[in-house]
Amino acid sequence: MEKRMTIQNLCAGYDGKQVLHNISLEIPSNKITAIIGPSGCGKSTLLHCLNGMLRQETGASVSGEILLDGQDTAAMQEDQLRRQVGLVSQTPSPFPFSILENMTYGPRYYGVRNKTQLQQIAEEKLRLAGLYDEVKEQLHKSALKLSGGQQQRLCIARALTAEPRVLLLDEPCSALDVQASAVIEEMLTRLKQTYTIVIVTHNIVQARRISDYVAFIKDGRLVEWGEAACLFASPQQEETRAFLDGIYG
């Protein structure tokens, strides 16, 4: 297993209240790792630690070590870390301008000025997200006119324009219907060939379908982590078994 990220003794909290307690796990390269657990257990907080967002929040505290390909992320500049570890939030958040402008915003920020190159980047990432054929005649129309599922795929495609090594997704299908969720899942399965993906999901069936590795968190503590097929078939911890059986959560 090739490691992309290594998390060691990670603790995090807000305003003196600890949310994560000594989390240690590995994120394998070019795999989908699902983070599951009851509501409020710290799943989203973990994602915000991985790309450095939590360190910027007033009143937040973070300790422990997060390595990206062996490099300590705490020593990386904020822009550099966000570029390497992209985050797509639960609620689709297109910028309030055209689809094309959404797709070229990041590359422009990072210094790309050539219009042909910008067009190529936009098309390539929209194709990766399985969205290009649906919107190629609407690139100059407002992104806010897209459906919820299309907006979510646009946000994922937009995150890919920075060429991240890791893509973090916080409940990407929570507001979508079954059909739109299936499109997202198929897209993520394709994207893992190029990107390392970490997904927080409350949908256990979804995690079973698409994840290669699973981490189960309860009360801010890592209860169990391992290959998805093994963990779902034969969880080693009683707390994991109870959660998967729907006894709580």
Second form
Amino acid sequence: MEKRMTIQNLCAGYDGKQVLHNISLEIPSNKITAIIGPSGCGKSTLLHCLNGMLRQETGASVSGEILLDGQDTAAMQEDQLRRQVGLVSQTPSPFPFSILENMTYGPRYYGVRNKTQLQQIAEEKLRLAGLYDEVKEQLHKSALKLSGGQQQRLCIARALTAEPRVLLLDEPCSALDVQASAVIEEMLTRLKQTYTIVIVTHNIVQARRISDYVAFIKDGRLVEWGEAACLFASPQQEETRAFLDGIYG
Amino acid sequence: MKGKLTKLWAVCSMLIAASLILFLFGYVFVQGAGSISWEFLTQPPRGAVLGMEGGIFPAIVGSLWFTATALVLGGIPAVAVALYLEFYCRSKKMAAFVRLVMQCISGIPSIVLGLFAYSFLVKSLGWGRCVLSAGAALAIMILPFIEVRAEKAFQEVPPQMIQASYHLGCSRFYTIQKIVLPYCSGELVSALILGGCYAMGATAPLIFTGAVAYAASPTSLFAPAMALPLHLYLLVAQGSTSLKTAYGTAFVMMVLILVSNVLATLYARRRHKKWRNG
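I've shown you the form predicted alone. Could you give me the structure of the form predicted in complex with its partner chain?
Okay, now the whole complex, with that chain kicking things off.
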């Protein structure tokens, strides 16, 4: 297994209250790693550590090491790190521009000025997100007019314009219906050929369907992690078993 | 019963407030409309008692100069302070300190600002009585006024939209430039215009610093100028001979302020629609 990210002894907290305790985890390349656990266990905090956002928050503290392809992320420039480790949040948050402008927002910042090139990037990433055919006639329409599921796919496509090495998804389907979730799940399975994906979800069934690796976190501690098939079939820890059986969560 | 009484009280208060405002505007407009003419708007004041005849053209131009200077000197730092507090300041203590300073500034009586500008800018720095000295005094006066409104506007930008931009690896500056400022432009323009109206109506900071009883329309920041509120004050102070032109001056001032307000509201509403509903 080739590692994309390595997390070693990660501790994190806000305002003196520790949220993550000593987490060590590996994120394999071109796989989907699902992070599961009861609400409030620190899953989202973990994602915000991975892309360096937590370090920037007032009152937040982060210790331990996070490596991206062997390179210490703490030593990387913040915006560079965020570009390489993209994050799509829970609620779809398209910018109130047209679909095309949403897609070229990042590339323009990275210095792409050529219109044809911008259009190409937009098209390519929209195709990857499986949205292109639905919106190709209306690229100049406001992104706010799209449905919830389309907006979320647009946000994923937009995150891809940064050419990230890792794509973090924070419960991307929690605001969507079953059908829209299924479309996103299918897209993620396709995307893993090109990107490394980490998805936080409280939906065990979803994790079971799409993930290759799973990490179970409870009360800010990593209880266990490993290949999805193994972990779901025979969890080693009692707590994991209880969670999977739906005793709490 | 109690609920009904409260409602009655609320409705009565609203009616009293609304009718007072309508009466005030109506009164000034009725009294002032008679003296409004093309000549009044385009001629300098004349007459044995100055202002009894002629117009108020230099005062209109002067007021616009004072307001514009105040907006440039006060508006830019006000928006910058609001941006700093909302997006750059990471120390709560520092933010509390800056807010305290803003509150203190907004509490300074405007005549004291005038006195300060007179002794420091006009005298010590030797700028003399001019548009710039008075504009600076007005700028200090409207700075917290605009800052508070700008900060409130920035707070209303959905955090997930700002986060989404950061998550793409974009810098704070780019995010502010592309998301925050356009999102708030309606509120910002309206804050600036309201600040401008506040400055335009103020007399005390101008008396010693730049506004004079009579001057031609200014051509530079270092010239003194007439101002509508001071002109109005002088006309009323002269007694009944110039009361008619005083109402005319008040009429022009109110129209300027009313039109600016309406324009600001319309602009804010249009931007709002575009940015929030797609």
